[in-house]
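The form predicted alone is given below as one chain in structure tokens.
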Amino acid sequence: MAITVEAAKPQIGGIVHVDKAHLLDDDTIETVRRELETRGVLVFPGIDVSDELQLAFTDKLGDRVNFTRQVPGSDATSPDVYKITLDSKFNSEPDYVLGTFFWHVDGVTIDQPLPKATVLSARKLSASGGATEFANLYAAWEKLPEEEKREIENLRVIHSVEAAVRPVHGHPSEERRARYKAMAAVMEQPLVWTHADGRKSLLLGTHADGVVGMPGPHGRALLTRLQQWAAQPDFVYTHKWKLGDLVIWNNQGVMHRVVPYTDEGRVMHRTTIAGTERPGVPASEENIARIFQIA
């Protein structure tokens, strides 16, 4: 075969060995689709793709989607390629990038089908920090005690951009809050997502701001505990980037975060594969208000 995949860890991650000339082969694409479902994250070490090849790879796997057009930051010169950087010459408002220091799922606060997968390539590295951590939300659900599964299976969670960037600014100004609200919706998502194929996963991240029907502190305490559970070492793969690496992950079953860095020279190029499943709905004003009640 032109492609082989070895396990990175038992619960998550695979290392893909394939020549760049065979990246778009049908056998490669089918292997990536299959392995992405079971391993969650696939690494192509040092494959060194161009934007053109990254977009072609993305398109072979599904329809591309660009959900960050309203996000202040930096688009690359190629359409639908988002350049992730803290370089102030390109990104005058880094909140969105700084928010990625915390666990999240891409696109969860947008009223659209949740993106199926994210493709990221390393163009320039930071001198320190900058590794990306991935947590398997399928495994996190499967390994929960049965009693706890029954307790949480039907819960609904409020997700917002404001919650996602709250760790960045603490208490943002009203102007910032207005910008956050204009960028995306406040969404109500299932805590336990039953996918179209019948598999179940948790749906978590720093953007999760409360549990419908629970007082705010109680819901956030539950979400924090579950996020800590999902981020335990057995469920997490940490990728220490090398120049030219390409990584793709199943955005519908994996949350991720970047290890903090300050180097403005770091540049990653991201493309996104659209999903077809829409687990959430815009949250009602009533449910949003309730999560801020103490009791």
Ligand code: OGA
Second form
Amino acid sequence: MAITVEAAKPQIGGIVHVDKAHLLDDDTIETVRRELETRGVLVFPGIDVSDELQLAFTDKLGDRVNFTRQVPGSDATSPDVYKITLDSKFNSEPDYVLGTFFWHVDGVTIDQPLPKATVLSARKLSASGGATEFANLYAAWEKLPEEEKREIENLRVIHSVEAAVRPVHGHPSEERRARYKAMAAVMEQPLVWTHADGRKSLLLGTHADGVVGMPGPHGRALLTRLQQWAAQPDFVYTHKWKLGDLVIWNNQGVMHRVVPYTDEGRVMHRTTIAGTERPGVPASEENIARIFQIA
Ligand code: OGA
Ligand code: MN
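Form predicted together with N-oxalylglycine (OGA) structure, per the form predicted alone context:
In what comes next, the whole complex appears, and the chain from above leads the way.
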């Protein structure tokens, strides 16, 4: 067996032991696919991939997507590898990177199948901060009391970029809001996502801005409480990066955030694997308007 996986914590996380030469083996890819479903996030300590190998690994797992191609940090020479960094040389507008300080799921506000998985490799570390936390949204659903499950099972949630970056900017300017509107959708997603295989997970994050049919504060209070529930320590794996580590997470069943850092030297290379399931639809103006009413 060229690959072994040990649990990082009982409810989330796996540490993968595989030689770089075997990263693209069919056996490795099959194991990664399977373990991603149950462990949510997999770490390949110090595997030290090149962009070429990271892209080849991404391609073996599915179709690559780069929904961030339009935002600063994309690189013309390898357009499917997005650099996550606060370095102003690469990134004239760090909103999206600062947005990663808050719990989120990648690509929720884009009208496309929800990205299946994200691959991140550490190219330069920050002097402090910069650990990435992952919370298992399958476990968060499964462990809810039955009564609460019944109450929330059929709720729908409005997700927007504006909400995702609200903690970054406080109150964004009109011009900035117009830009977000042009680049992403306001999406209506199920709160409880029943996946094609029948499993269920919560779909949460800072981009979740209200519950359909509820006045704003009621919806946001429920979402805040559920997010706190989902982020309880037993459901969370924290990855303290070492140079050359590669991490892949099941973006459809995990939310993530990074411990704040200021170091412009930190550089991570991200690639994304497309999903096939499309749980949400663009939100109607009427449903959006309701979450801005307070009673
Ligand atoms: C991302 C992300 C966290 C980090 O790449 O989507 O959220 O640790 N990154 O940089
Ligand atoms: Mn992210």
